[in-house]
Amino acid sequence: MDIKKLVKPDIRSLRAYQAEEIPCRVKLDANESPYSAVSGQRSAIGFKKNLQALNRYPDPQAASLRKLMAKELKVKPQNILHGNGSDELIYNLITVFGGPVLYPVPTFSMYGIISQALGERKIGIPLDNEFDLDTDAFVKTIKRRSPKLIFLSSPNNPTGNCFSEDRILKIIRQSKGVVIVDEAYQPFSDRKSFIPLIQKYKNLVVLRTLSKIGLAGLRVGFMIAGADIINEVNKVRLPFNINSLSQKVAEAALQNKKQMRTDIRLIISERKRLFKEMGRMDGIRPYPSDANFIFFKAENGDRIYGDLLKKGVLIRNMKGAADSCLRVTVGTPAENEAFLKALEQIL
């Protein structure tokens, strides 16, 4: 039996997302925080009690966690929906609304991968020379193709920059579908969140995650939107989608935000230092970043990526998104110093 003949054509032609685990002494490839948001005694809050209760299903509504996150984001609990990471919420949105699905390129690859996996048409619009949204191209495509969903990651991955607020607003106003502003990296930016605008724009959805601020291992994400959208997407949410331990550890972190905010400030400070030092190197062009990583162009990027790996420093080769471009996550001061020294030696 040829199993491939049973597989849907869209899946046969799909390439799986590659999240490779390459053992390395300095790991700066996945945009994770180098600091745990829950450490010491804080990690034990409610932990023993919940270990004893693992014979019970987790709270399907994640009511306590949603309440805490709603307070943090200054929204009502009915305007927030929990997901097993932002990926699951992206999947649910495309399941509910369908396609066409519109997004800029390069951007977070899961928008296109999930669209194709669900058999929906995907449309990528190239960013302009400043890595900003080409609003003319977006508006023309909106009028011609009537996309059901538009994904805008701001700050954008992999370019690191925030899109212009006026361009995002123009797309929201022009669209007759749902516009999702993915703010996974917003905690590292001084730009305002779009969350306060969900009451004004009924077709606006904002995504947030705990993955970039020290809790990547929990897989906890949130969708913020009007109650109408929340109710529809909740219909396809799998029951018990966030396990008990993830819920309780996330709650502990949100109840003790002081250390998390300190860590974010340190990452921003180190990002500025990395950008400055990389800008002094011949053949390296770092781009301004509002995220916890730096996107940069390098002469012979493939060679630099390989040579860094030989020195025990793992970053991300972005050759599939842009020629001779690489992306380095902001790590601890010691990790960043190791990266800078290795890069300088290679150059």
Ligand code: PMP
The other form holds:
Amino acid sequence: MDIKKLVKPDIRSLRAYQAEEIPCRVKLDANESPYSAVSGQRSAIGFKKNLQALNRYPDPQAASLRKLMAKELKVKPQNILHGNGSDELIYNLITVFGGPVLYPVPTFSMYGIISQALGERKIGIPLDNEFDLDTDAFVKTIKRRSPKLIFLSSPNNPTGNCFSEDRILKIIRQSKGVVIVDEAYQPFSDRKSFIPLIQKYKNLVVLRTLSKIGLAGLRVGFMIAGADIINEVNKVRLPFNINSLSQKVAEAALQNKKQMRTDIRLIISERKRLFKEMGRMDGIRPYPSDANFIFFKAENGDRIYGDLLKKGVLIRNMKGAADSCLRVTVGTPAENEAFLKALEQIL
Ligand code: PMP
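The structure above corresponds to the form predicted alone; please provide the structure of the form predicted in complex with the named molecule.
Once more the chain from above appears, this time first in line as the rest of the complex follows.
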């Protein structure tokens, strides 16, 4: 029996998200934090008590976690919905509103993958030469195709930059559909968050995640929006989508943010150092970043990716997104040093 013939055509032509484990000494490929946000907080998490409570389902509303996050982001708990990672919320949003789904390219690949998995039309609009939004093209497409959803990752993965605030605002104002500003990397940027604008723009959703700030293994993300949107998306959320241990650990992390803040500051200063050092290398062009990674162009990117891996340093080959481009995550000072040294030797 040919199983492939049973699969829906949209899924048959889909390629799985590149998330395989490649063995390496220095892992700088997945935009994770090199630091755990809860190391040394075992007692705060109350491990023994929480293990004993595993016979019960988790809190379906994640009430105390949402309350803590609401306080952190200065919004009301009814304006927050929790996801098993923010990618689950992207899935939920596309399930609820459908397509066409519009986004710039290159950007986070899951917007397109999930749209296709759900059989929705997707439209990609190339970024301009500065990796900013081509507002004219967006406005034209909004008028012509009436997208139900527009995803704007700012800072953008993989290019690392924030889009201009006025361009994002123009798209929010022009759109008759929902606009999602994905702020997965906002903690590394000095630009203002779009969260305060959810009161003003009823079609605005902001996405946040704990994955980039030290808790990728937990799978905890949030969407922030007006109660109307939250209530609709909540209908398709699986009831127990965040397990009890993840809820407890996330709560402990949010109650003790001092370490998290110190780690973020260190990552930002290491990003600046990496950018400067990479800029000095012949044949390497790093692009300015507001995130915890650096996007760069390299002569013969494929060879550099492979040679770095031979030296045990894993980064991300972005050749599918942009010609001869690579992306390196900011690691610990020692990891960054190992990357710089290996890159210099290869060059
Ligand atoms: N948005 C963007 C822009 C991302 O880069 C990522 C992770 N690579 C996500 C969302 C998903 O993050 P998570 O599901 O871990 O919250």
